[in-house]
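Next up: just one chain, as structure tokens, the form predicted alone.
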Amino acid sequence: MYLARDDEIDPKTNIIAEYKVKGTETFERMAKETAAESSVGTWTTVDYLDDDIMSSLAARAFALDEKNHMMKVAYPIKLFEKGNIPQFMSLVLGNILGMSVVDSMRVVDVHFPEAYLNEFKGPAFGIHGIHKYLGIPKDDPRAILGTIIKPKLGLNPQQHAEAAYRAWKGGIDYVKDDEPQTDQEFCRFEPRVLETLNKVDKIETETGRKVLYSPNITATLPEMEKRARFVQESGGNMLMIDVLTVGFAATEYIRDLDLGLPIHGHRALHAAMTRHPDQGVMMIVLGKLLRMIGVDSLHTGGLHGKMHDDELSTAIKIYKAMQKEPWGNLKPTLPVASGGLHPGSIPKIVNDVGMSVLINAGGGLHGHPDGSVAGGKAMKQALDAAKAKIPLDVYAKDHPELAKAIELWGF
């Protein structure tokens, strides 16, 4: 009743999951049930359920790869709420993760119809749009190099804008702060944002060159709302949501607020639903939902950092679905590399995923024996090297900055 052929399922009209499945039941029984539980089934029979509602609402397991552990299911496309995240979560990603007849289910990917891509804004920006606003052609594209401040908790308004200042004095394009830098009593939002959007006026006026910096809104979503206004009417020109810990629907309420300014998504929380290899969902599955409801730019792995990831070539994958073209009507999501990079990250990174990216890096940026400046320009450097093709020793012997930087923390 829930099995289908793989010539059965019309990929037009099902949004189609993959999981990976472990249990002891029969594969096939695993499959049943979950296609059951996420459609119209229940543990017994109940009235009402007749042919009508079988035939056109069933969800269908198909594809059954028992070695390997792996089944697809093919949900119709009319059991969803059209532009509705948190209800698709609910149905494909909800009590099927916890059944008993399973001893463990992973969401490794999930496929979407135009129809249902199309009920979705995407990205006001994305990675064009931040692009032309940083004055990157796009017929020859860089990697946009950003920082995190270091130390990421504990800097006063004034500390926090000087270190921004300095970054981009060393050749930096974007600043944000980190995810659980908010409004706390030691560093104010409101003050924080007007100090550091000074500094973006005083680097523009003395270098000519557009710069970005985002505050992190994080908050309830009224108080998100305040500040995101706060930031526009202020000058700002991006804005930050821990885009997990406030939630898909917070996080699309701000995107609708259409204030002309792109979002930039940090993952935190996202490990807990997606680091185990056999429980929860894997890291590509939050990313398309995300670029679906319109975040412009999302931490997607640090790929030679100091954060977990999957194994590179599962993350890469993560890094071309957010920049592919075209998919439905949706601008692509720029990728962020984060998380215990340097400069001498920055030549593997863009030859894994392109040079439509933006590398971050914090302590490997704001912990040059020389300062925050010249962290600056070894990123820079880093960067044009990679772009020429030079290896970064052999760049490095003209380039004082990049050259103590890779003998501080090397290649």
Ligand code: RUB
The other form holds:
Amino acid sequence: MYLARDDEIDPKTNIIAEYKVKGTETFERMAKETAAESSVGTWTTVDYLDDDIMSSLAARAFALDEKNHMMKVAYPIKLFEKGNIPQFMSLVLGNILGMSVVDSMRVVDVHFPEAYLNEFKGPAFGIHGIHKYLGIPKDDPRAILGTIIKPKLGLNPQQHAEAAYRAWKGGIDYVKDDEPQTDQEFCRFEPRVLETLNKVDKIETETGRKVLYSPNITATLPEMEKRARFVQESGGNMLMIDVLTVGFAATEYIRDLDLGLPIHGHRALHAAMTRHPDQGVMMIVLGKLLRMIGVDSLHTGGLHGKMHDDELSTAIKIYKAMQKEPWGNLKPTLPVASGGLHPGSIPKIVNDVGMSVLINAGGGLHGHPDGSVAGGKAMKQALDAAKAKIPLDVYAKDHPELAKAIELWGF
Ligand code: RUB
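Compare with the form predicted alone: the form predicted in complex with ribulose-1,5-diphosphate (RUB):
And the full complex, kicking off with our chain again.
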């Protein structure tokens, strides 16, 4: 009951979750209670739990590795409503993380059968759709370069649009609002979008390059829909959502509107769930769920920046999970490196995770000693150097913007 041997588990008919579990009870008891509470059981015997229910729906813990505090649980796919991520979360990362029989529990990874995965739409654009929009060739991809407008709050719509214009002018592809920028009185949403989209037109006319701008529509759900439609009607080309603070259902609702706009997912709030080494859920799990519901680009850790990541080899796995093809019928999500990055970070990031990545620098672009145009140029020069496999200090000899950036922030 609630325990199985490895060879009894069929990954085609079960969702398999990996857990790190610590506590003073026996490991077997903690495993059994995890499987019971996250499927058909409770803390005591109940009359109606018969053999039929047990044999078809009980989750089973297996691969118990007490030394490393690791176990797996197989969940029969029939436990889950098709296409319903909140219901999935209520079981697989729900009550069990708060059970007093364990001292701590962390969901480390989840593996899905194709049949379950394919109930989801996934990204409408994903990596290849965004590359195509920007004219990046499929057979020679390069990292997409982006910026977050800084200061993160306080600029008025004209100033915000001007900062975006200067960054594009320097040569980057993408501008995003910052995660707390929505519709405050100092920078109303609609004028900010209109002013910044005017600059999209201006830069595209001047340079012939396509660029992207994702306004942050994070709000209540009716307001998000209104803002998303406003962006579409105003000729916008991307949306941004703080996908964890608004939640999975709200994000999926916006994706299902099929507005023809890729969705950029900022992951603010994730650390409340992901950072503790023994408790919560790892980012790779949230990333997979967000790819399933259709986020086109997702913050997956700065790798070499100001925000905490798990150790590098673990942090890189999140990128690989977003880029993985095939993964059911779902398009790949563009992983996003962000937080404390600057031109000097670029070669390390593309070396770690390849060119199918979006690299954002906020302070590391607008903080360039010669301003945002020079900051954008320095980012582009760093990417060109990385692509040509030329060390940054060598490339910087005849690229003054890069030289000033690496003098200030290193590489
Ligand atoms: C970036 C910034 C973003 C972080 C969040 O600004 O503050 O919100 O990307 O981190 P700057 P993560 O470039 O000035 O540091 O993407 O890891 O969640």
